[in-house]
Amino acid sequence: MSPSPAPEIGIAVFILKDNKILFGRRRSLSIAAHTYALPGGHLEFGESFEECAAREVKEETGLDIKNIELLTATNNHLSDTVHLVIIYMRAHLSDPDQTPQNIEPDKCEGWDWYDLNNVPEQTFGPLRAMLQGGFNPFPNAS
């Protein structure tokens, strides 16, 4: 008897300037394919929340962030082959003059900010859910 698959961890970061957070257009060959999602990536062995989701902005945005925080997290099983725990981070850029760069054409088409209350109709489903629900991720959000 095969073992069940493990389920994938993710870090996604919110990275918040002024009232807008950074969306990127995900390509055909990833999970969220023709959505839009945040930065992040698959969590590495031995590596912290913060440390990942740094590397993770360095690695696709070019972007050196800063003030990094946990925020939320969703279990998310979207198939019966991909079992997904989100980690949702907050960051803001270390400098607020950075401008993203789309560092890996292959995955994604491009980075933009959006405001929250105008998000990407295609946004990547567990995102679009928490986000519709009422999920806010500026601090002192009422």
Ligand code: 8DG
Second form
Amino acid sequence: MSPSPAPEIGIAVFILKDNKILFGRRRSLSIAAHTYALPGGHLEFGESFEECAAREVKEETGLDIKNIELLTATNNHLSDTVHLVIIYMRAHLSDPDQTPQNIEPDKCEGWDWYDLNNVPEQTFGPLRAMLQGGFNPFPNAS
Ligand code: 8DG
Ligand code: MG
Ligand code: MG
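Previous: the form predicted on its own; requested now: the form predicted in complex with the named molecule:
Below: every chain and molecule of the assembly, starting with the one above.
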């Protein structure tokens, strides 16, 4: 008998710069192909959420981040075989002059900053639902 599928734990990071958020368009080999998503990845054994956020952001964009904070989590049972627990974090650039690099071009088409009021239409499903529901990752959000 094959083992039951287990939930995946993903960390997704809102990197905030002025009033903008960093998004990248995912390539076809990944889950949620062609959608725009936040930098992030899977929590590794023994890692804290903050360590995972800093590691994935560095691996995917080359950026160093600070003020890494937990925002919220969503529980997404998307199909018979896909169950994602997504932990959303927020962070700022350690050096505001840093620019994102596309370090994993096989996974991502490239990174760009988007205004909260003008995020790409084709956003990763659970993230889109959150943003359309009025979720605001900025610290001064009312
Ligand atoms: P890894 O192999 O480097 O550990 O992971 P990855 O290749 O970077 O993983 P990922 O697909 O980018 O993200 C991990 C999980 O999180 C994956 O099941 C998809 C899910 N996920 C969301 N929303 C978002 C999001 O906005 N950004 C990212 N990166 N992943 C997200 O549900
Ligand atoms: Mg990754
Ligand atoms: Mg990733």
